[in-house]
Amino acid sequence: MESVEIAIVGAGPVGLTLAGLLAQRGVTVAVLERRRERSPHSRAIGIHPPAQDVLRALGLGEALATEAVAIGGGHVFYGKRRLGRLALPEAPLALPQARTEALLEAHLETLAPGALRRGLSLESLTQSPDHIELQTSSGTTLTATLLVGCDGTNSSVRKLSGMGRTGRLYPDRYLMGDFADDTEFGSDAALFFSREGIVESFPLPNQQRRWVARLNERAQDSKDLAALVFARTGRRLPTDTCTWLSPFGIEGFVAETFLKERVALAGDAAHVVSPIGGQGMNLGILGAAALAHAWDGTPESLKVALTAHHKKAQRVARRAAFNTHMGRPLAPLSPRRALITLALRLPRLSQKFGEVFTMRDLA
């Protein structure tokens, strides 16, 4: 029977960040991950400034500066008409999640060799007054002072520990794809509002660009996505360069608590927010940092920090729901159109919008 101070289930960006921060402080960790290999695909690409601060403190600042694209602002359109450019007070970074995970995994191996165990999942758990006992899919037993579930929206840790959650599924559907970048936007993003729904465009490393379109009809391949983009923006996508395509829906859930006895939750296991605005992974990284910094060897040490993060997650969930609403079909004379125009014209409102978009107001 192996014993560690903290066991983590899930080796996504949040679980690996948490493990690295704890190992940096000398805490013994084990990370269980059911996938034998990392997924090569990346839904999450944005790293906002507060999450950048966490990753720099972990030692990844140089790698981020070398590999990521710094997004300085965003061009805003209504259909084919350009309304203006929104400058951001601090640049979010664009880096595919798969690459972020690779950097985190390699760094964890230098801090705590062998801490990541791939091909293992959690089968059951038993809590005792002074420890928690985990049964894994390999038949082995692992004991820990604390278990942290970073295992996604269908978290086995959350379910096995009896933590409920509240929220709902949204009717909105989107299609995203990565293409060669033949636009004039450079390292800027672009948002196209329209009567049919939003189209978003973000730069990626290696002269790639991600396009995301809200669906109001059936679409399933790169030609469908290109047709939607052309109809709403007048821009043609180089469909023969598409390297990845993925449909997705919108959901919003927050666990009723992030701490129950010797079990804590982080990342999508704790909170799932709309990906519109790119705040989900970043919120998870901030939660990992809050947990790691508060830990002093007992679950009680986490209560204040995780209660505060729970309130922050509820706030971000409301914000993400607003972002989703803004991306729905937009009439030319609607109040939402007026709000967009004001955000571009009024410096104070523009600054506030930039702070909210980059999540700096949560730091």
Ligand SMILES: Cc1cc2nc3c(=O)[nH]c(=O)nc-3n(C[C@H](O)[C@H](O)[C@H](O)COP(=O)(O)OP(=O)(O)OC[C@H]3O[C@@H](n4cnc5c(N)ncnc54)[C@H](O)[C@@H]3O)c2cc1C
Contents of the next structure:
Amino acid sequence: MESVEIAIVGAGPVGLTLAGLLAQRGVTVAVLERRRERSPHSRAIGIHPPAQDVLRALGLGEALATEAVAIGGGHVFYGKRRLGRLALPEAPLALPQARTEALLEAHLETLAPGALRRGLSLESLTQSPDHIELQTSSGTTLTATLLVGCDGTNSSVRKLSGMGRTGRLYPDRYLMGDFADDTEFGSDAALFFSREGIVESFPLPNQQRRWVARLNERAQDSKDLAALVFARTGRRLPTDTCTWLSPFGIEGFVAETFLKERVALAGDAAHVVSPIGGQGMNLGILGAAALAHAWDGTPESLKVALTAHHKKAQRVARRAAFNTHMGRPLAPLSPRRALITLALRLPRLSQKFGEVFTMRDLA
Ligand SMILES: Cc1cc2nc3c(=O)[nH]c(=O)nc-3n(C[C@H](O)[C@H](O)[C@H](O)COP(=O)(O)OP(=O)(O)OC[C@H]3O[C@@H](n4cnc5c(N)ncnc54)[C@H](O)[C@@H]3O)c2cc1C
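Switching conditions: you have the form predicted alone, so give me the form predicted together with this ligand.
Shown next: the complete complex, the earlier chain at its head.
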């Protein structure tokens, strides 16, 4: 029976970050991942400054500097009318999640060769006073001092260890797609508030751009997305260059605790926040860092750090709910429209918005 100090289930961005940080500290880790291959599709694209700090400490600074686009600010529109530009105090980086995961995976292989076991699922768990046993889909058993569930929103680890979560599904629906970038925005983002709901646009590496639109009606292909964007912003998307398209809904859940006996949770297994505002993966990376730095060989060593991270997650969940609300149809005289104007005009308010958007206020 194989034994490691920390077993991690899930090799998404959070599980891979955690494994890398622990391996860097000399902790023995094994990561079980049920997918044989990484998903080529990228949900998250934004890496905010505090998560950049974590990835740099892990040794990925040079790769990020070479591959990612630094987002300097965002142009704000109401429909077709440009209201102004919000400069950001520090630049978030735009890098597709699949690429972030590829960098993390390759780096883990250099730090702890063979630690990642692809094609292996967690099936069941047995807790003992001094260790935890994981039964895997190949019939093998792995023992560990601690198990960390980084296995996403439907986390088996969370369910098998009896940790509940609270939150809700939102009624909002969105469609996003990646296209060639033929805009004048360069490395800036653009937000188009409108009577019909928000349209967001973010730069990606290799002259690509992501467009995201809130849906009021049925829309499923790149032509539908282009029609929505045109109706709300007057801009035409180059539909023949669409490389990926995905509808998504909004959910917001936080687990009641991130630590129970010998089981901890991180990433979407612990907290799922609305993608509007782009903070879910970032929050997960911060949780992984908090856990890795606090670990000193016993689950008790994590209590303080994971309680603090739980509070952070609740804050981020509240702001994600606010962001989702801001994306809904906006009448010209609504208080939300007035708030946008104020944020663009008052330097202290725009500074505050910038800090919240880039998650610097959480440090
Ligand atoms: C449309 C959309 C856009 C988003 N944009 C952003 C953004 O711009 N910025 C941002 O910060 N966040 C964003 N997010 C959120 C972000 O994608 C997630 O927060 C992030 O993927 C969570 O990472 P994770 O490692 O916790 O989980 P996941 O990425 O879900 O990875 C979990 C892994 O666990 C594996 N697994 C599951 N069960 C088992 C099992 N039993 N055994 C073994 N393996 C298992 C899965 O195969 C998977 O690889 C977005 C989300 C969506 C839906």
